[in-house]
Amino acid sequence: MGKLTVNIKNHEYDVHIGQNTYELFATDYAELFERTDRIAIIVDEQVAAIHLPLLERALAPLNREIVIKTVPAGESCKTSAVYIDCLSFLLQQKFTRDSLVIAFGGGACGDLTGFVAATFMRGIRFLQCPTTILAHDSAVGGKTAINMPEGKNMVGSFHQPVGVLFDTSLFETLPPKEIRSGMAELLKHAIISDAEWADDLLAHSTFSQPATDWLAGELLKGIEVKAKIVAEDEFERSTRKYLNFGHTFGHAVEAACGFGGLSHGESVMIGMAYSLILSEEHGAIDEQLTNRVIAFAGTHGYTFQPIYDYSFEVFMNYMEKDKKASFGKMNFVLLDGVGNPYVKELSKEQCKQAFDQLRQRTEGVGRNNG
């Protein structure tokens, strides 16, 4: 079982990843549960149908009453209606400031649960028990949010969990789309931090069908990258912005496709290709790397179809609403070489040129995947 500690000013918590991590409820987290008056699990409906009995069995030795709130799977749970419904549920169950909420699902469920915990009675504790590869990114760092029709993650708060426990055996039931989604974020962590690691991932023939043992070690490396950055910049005033590599355009793709139409990670893969093209012009990336990433994406089942289905203006409309936009210009994370990210303001015209390039260079690559 792998473990690392996230150290943030006035707050510290552990991330565990491996087999049988839920056994830690009775040991490492026993004191937490003893100090808790009420416990709720917020679980997405797909995870509830497959894995909820596993979590309930792990919690049974605590001899505590636990209430269950089931929410829609995926991005469908990150709506204002579901958010309010969860708050009402906790109030009806007589939850207090000494209560605990457990997020049991993918990244979307964790985002929702974290925001519920952040705002219920001005903040209660929550525990992350992610069930997807993608959540190795979202479950760590304390970003919580719900979506609005106008854009992704537009309403949220910073609220750190009290712990993160990954049981890697749950990954075995993930469909190919969810595996691709999570692995894209892993590649992102490598590209912004370590050229050698990024090269290894791009050469990995089973990248989209990873072995569980190999994956656990790789995810821990990805979590370590994020934990270090979050420790430096919890509230995204400087270096934490680097974690948004591929996300400005990726979020626009995700929104254009309808949240859930294309997974977050699949959208970010498109966004990374876009950012690499921008980095050729405004950073220090060779077009051979961009072409390698595009070909790699096509080989492993990622799609570029959305950039042919929608005009640049559609994506621009969402990018202009992006949280990182300011004074009419887009803020993009670019690369001065792999492992050397920085933030640069770009105009609409510069963004359009990169979009046209992306269309040209992905022609025939991943057009029907997904």
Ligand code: NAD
Second form
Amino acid sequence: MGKLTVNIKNHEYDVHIGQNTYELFATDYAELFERTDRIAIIVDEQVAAIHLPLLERALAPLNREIVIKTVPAGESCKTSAVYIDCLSFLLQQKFTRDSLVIAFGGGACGDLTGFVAATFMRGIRFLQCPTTILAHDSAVGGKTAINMPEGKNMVGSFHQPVGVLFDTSLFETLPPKEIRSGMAELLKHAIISDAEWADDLLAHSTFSQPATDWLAGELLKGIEVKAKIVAEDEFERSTRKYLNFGHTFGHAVEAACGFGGLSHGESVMIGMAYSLILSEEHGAIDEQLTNRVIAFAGTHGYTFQPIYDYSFEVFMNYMEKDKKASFGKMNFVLLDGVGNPYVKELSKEQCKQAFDQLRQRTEGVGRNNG
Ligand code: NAD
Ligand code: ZN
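Structure of the form predicted in complex with this ligand, please, following the form predicted alone?
Now the full complex is given, and it begins with the chain already shown.
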């Protein structure tokens, strides 16, 4: 079992990853539960159908009443209606400031539950029990949010969990596109932090069908990158922005396709190829590396189809609306070599040139994937 401590000022917590992590409820986390008057699990309905008995069995030795709130699967739980429904549920169940909620699902369920916990009675404790590979990114760092009709993650807060427990056996039921999604974020963590590690991942032939033990170690490395950055810059004033590598264009792809078309990480893979092309021109990246990443993406089932389905203007519109565009300027995370991210403001014209190149250089790559 792997473990890492996230050291954020006034919020230190552990992340555990492995096959039997839920055994820790009765040991390392027993005291937390003793200090808790009520316990709820907020669970993604798809995850509930497959895995809820496993979590309930693991919590049974505590001999506590645990109430269950099932929410819609995936992104559709991050609405204001579901959020209010969860708050009402907790009130009706007589939850207090001494209660605890457990998030059981992917990043969407974690973001929703975190925001419920952040705002219920001005903030109660929550524990993350993530069920997706992508959640090695989302469950650590304390960003919580719901979506608005006007845009994704537009309402939220920073609220750190009291612990994060990954049971890697749950990954076995993930559909291929969700595996690709999480693995793209892992590659992102490598590319922004460590050239050698990125090189290893790009050479890993079973990248999109990872073996559980190998994956646990890799995710721990990814979490380490995220935890280090978040410890430096909890509120995204400086280096936390680096975690958005590939995301400015990636979010635009996600939005253009309609959320749910491509998974988040599949969109970010396209965004990373775009950022690498931008980095060739405005940073320091060898075009061979970009080509290698593009070919790698094709081999592992990622698609570039959306950039042929929509015009540059469509993506540009979304990029301009991105909440990370401050004072109307578009900022991108670029690379001065792998492992050396920095933020640069770019013009629309520069974005257009990179888009044209992306089209040329992905021609025929992964067109039938997805
Ligand atoms: P998700 O939570 O939307 O889940 C994807 C799908 O997989 C859903 O249909 C879900 O029911 C299913 N699923 C989850 N676990 C499963 C399992 N073990 N077996 C079978 N099916 C399973 O997807 P995600 O990629 O984990 O999270 C994406 C969300 O995370 C987005 O809303 C994004 O905004 C958010 N996010 C947040 C942060 C952050 O820092 N807070 C960072 C990155 C992403
Ligand atoms: Zn992401």
